[in-house]
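The chain below stands alone, shown as structure tokens; this is the form predicted alone.
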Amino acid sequence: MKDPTRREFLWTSGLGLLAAGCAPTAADYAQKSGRRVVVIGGGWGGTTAAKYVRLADPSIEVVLLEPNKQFVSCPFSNLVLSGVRTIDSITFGYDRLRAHGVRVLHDTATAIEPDAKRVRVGNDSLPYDRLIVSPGVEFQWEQVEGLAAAQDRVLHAWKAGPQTVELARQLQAMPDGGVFVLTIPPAVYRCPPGPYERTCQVAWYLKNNKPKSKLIVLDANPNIISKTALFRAAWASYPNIEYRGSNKVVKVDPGTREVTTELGDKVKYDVLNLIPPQRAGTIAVSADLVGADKRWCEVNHLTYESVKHKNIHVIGDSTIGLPVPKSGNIANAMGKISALAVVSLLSDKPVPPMAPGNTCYSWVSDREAIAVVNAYKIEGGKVVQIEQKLTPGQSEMWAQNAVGWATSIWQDMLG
């Protein structure tokens, strides 16, 4: 047997091709020598799952597929719109995951082949023993007339990153006396309270910087669907909010700068933030992981294994059927539970029953927040909610708690 080269030594020692000066590719992982878990998606669920598989059993090889080289947090991104935070403060790299032995590939999974137990990445393939899919959400552009052709001009900013920065710039550039229109899709969608928190942040900014302007909220739902009374109380401080429930937007025309609701009303805007209807990420749909609704993935409540394909676990915002919101905290909890389930299954051990938990903070001004806490248990093989608690009102204390929560969970995911 020949002596190993420095490159081979670094590879086998766990530092991999990155330490040798080159980024690994899918071709480098075409063969596997031991047990391997592939994770698709480097968001709240995927990063957590990848890290916790390695923590639970370092003998298992973990490959994480994520096209973006940086993680940008959706929670706290509404504060970028109001100027309370910068985009850099919610942006993180993946180097610490690599330090845990996770092999991070900044590439896109193009197909899943369940029978062959492999993921296609371009012309290459990654074989796996277990696959964890955490693809987030994709937008249903076709459900709003004119939106597909106007994606480059109509911002959603519902995936934090460049659009968040651009929407903040448009808000800052809007003339005093202008109209900011925010549209909310029908439930279910990613982060139920998110649009209402965004309403607070935009309204706060306008109140302090453009007092002659107003914010029109066109909600496809009949009423605020999360923390209703708390948001209503917070909005009392913002007379610049005009909230219209049961106003689903069905058409957008960037040329005339107006949207049309299903009631036939045409609403003019200076700045538009249109949040489209959503479904599971594209890879989940193309791999036939979604249910009859063609939107969301049904999973086993104990292992998050797909009810349609064995050895494939789906976590995070793409799932449905559990009585949990599509939140970052839930995705993080699913990441841990799926990781321990996968390790148990690969070791032919019973899967311990574990229920997720959820804490969700919403900022209602530059320094005050509200929160909800959901507790769950496993009963009869299903996740069941046992308690929901809301803060009695908004306060600076809850905002401080929110900062501590975010710092802790980002560290848990990526540290």
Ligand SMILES: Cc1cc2nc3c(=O)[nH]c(=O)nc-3n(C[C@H](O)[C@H](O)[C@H](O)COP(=O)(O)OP(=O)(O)OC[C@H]3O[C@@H](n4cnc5c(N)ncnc54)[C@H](O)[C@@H]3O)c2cc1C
The other form holds:
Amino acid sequence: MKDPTRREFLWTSGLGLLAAGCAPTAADYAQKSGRRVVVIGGGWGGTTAAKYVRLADPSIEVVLLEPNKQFVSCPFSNLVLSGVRTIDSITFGYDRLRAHGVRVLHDTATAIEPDAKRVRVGNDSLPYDRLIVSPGVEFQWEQVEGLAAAQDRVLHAWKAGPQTVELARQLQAMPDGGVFVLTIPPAVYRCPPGPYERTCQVAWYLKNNKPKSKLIVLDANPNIISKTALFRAAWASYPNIEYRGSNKVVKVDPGTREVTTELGDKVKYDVLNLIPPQRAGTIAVSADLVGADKRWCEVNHLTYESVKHKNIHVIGDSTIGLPVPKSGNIANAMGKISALAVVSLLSDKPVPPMAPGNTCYSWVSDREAIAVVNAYKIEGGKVVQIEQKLTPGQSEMWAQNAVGWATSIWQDMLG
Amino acid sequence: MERDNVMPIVLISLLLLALTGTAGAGPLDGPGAPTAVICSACHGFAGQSQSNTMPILAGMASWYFKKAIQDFAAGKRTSPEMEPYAKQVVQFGLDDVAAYFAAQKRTVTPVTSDPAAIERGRAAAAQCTLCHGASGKGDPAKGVPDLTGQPPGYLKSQMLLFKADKRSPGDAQLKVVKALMATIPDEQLADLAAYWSSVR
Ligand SMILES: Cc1cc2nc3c(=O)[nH]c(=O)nc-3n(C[C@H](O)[C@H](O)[C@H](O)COP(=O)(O)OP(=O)(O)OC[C@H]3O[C@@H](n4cnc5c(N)ncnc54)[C@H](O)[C@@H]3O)c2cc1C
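Would you mind giving the form predicted in complex with the named molecule, to go alongside the form predicted alone above?
In what comes next, the whole complex appears, and the chain from above leads the way.
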């Protein structure tokens, strides 16, 4: 019973390894015969959308483009930093999706041609009737001086994978008495409570393993932006946290191991985790799906169709304008809603009103969690929040519910 | 390799489609489905929860489903997770969503319990059958739900909530069951959870 999620999910990761390594062939891009939905991005939104189109109407062909052979979950990845979980326990394959009849091609979409209704993949092209785009976020490297040139050395660990493992290694290798600096970008960014959960996990690890060390959090926002009182209460058990609000980091120098804030303060580090500002995934920007801010994509609240291009739906972290956080739970909900909308539209049926739901659990230690829950309705064609609810405190029960959530939602996406 | 896997599935589904005309009533059909898909993030696809903590909704009697949702929405059965979702269900149509889950194939939890715990639970289960029935399937007339096949972790945490008067605190109709739970040591609650979870 130590790690039920891991046990219940062995099948996905095991199978994933077997199928790794099949390169797509020219025939995979052949002219389509029947109705085809193409999905860009095999993360939280894209996997769900691809699976649910097939579940709702197996006569529709679904092609999913995703360069990575394995899916690594961002939710629960902060627990890898503290050593509470392994990266293997949050890594899964795409084979169950294939069993639903989704054609998973491990490739990158390089351009979208909305008029021709085609996705370019290098020299190949993939025609679609409807396109669902869920490319997540890209980092705005240029917003922090010195970052673009040091991308490989300054870790974000904000896309779970090798960087998560490397940051955990650096934390373990840090001498007792060292300084770990975590920097948080201004909102809006992926997963509002994520950096504060990470603060708890790093602080928990240091408290138990390197009690003379310090964690300095440089937050561009004036205060904790999510579950504020709950995180403050949790941090009371971690005197090793030094939190500085309104401290936007504008410069990094890996040579002198120093970051500089907007106010001109210089902060030395032994280990640095710099979370850069973010925008919609690159393909969404190059395909002109982003708004005037050149960062995020506006969509119809019922169908997730782009307000800029017909037949192209955008979901997940890349979207803006709905009263929802950038969370995996929301991306999963948008995946289901957009899939059912696309199936209705392809069958000339009315799209039923559907609203997302959100729960974000955050682990505040190795065994306790807190949560925020949001419910929504549709009013005047827009998504409107019904209410937001917080757990009254932290507990092991909510941590166990978090494990239940992860088990269910990973299966909803990839099972 | 990939195409070998996929083509037969595509062909079979096309064939099925040709035979049946349209896809039959599936887990995404019915007026409750567009709301119910949101629940699978925790309760599993079509309410068939695979986890130890989230209750199975598939095949749940609609009288009990509706009571639970109404109690959550009213803040009577307190749950920070369920209160907002319950309000969302009420907003979109409680009857439709209840009918949706009632129509899904009843599954049992894949989480298994220690056989010794199941045996100890069986020996203590007589005190439950007065209300939940000898089979544990519940009794709509008395407002008592089915316990069988639910995840052991879920059953145990609900019994602990009863014991601490944290599930529907102060509810006069639950006085007897709460008084009973208060007499049972926590370890025996775990055994009872293991037993009722294993009953088919
Ligand atoms: C540390 C951390 C903790 C988090 N914790 C939680 C949590 O507890 N709960 C929660 O709900 N959310 C959490 N989140 C947020 C969650 O991970 C994101 O909101 C979610 O991943 C968004 O889904 P998405 O589909 O938009 O993007 P992603 O899941 O990032 O998927 C995008 C995919 O698109 C692919 N892609 C990009 N461009 C292309 C292209 N051109 N062609 C093909 N493929 C492409 C990428 O490879 C990627 O796999 C957390 C995030 C972080 C970083």
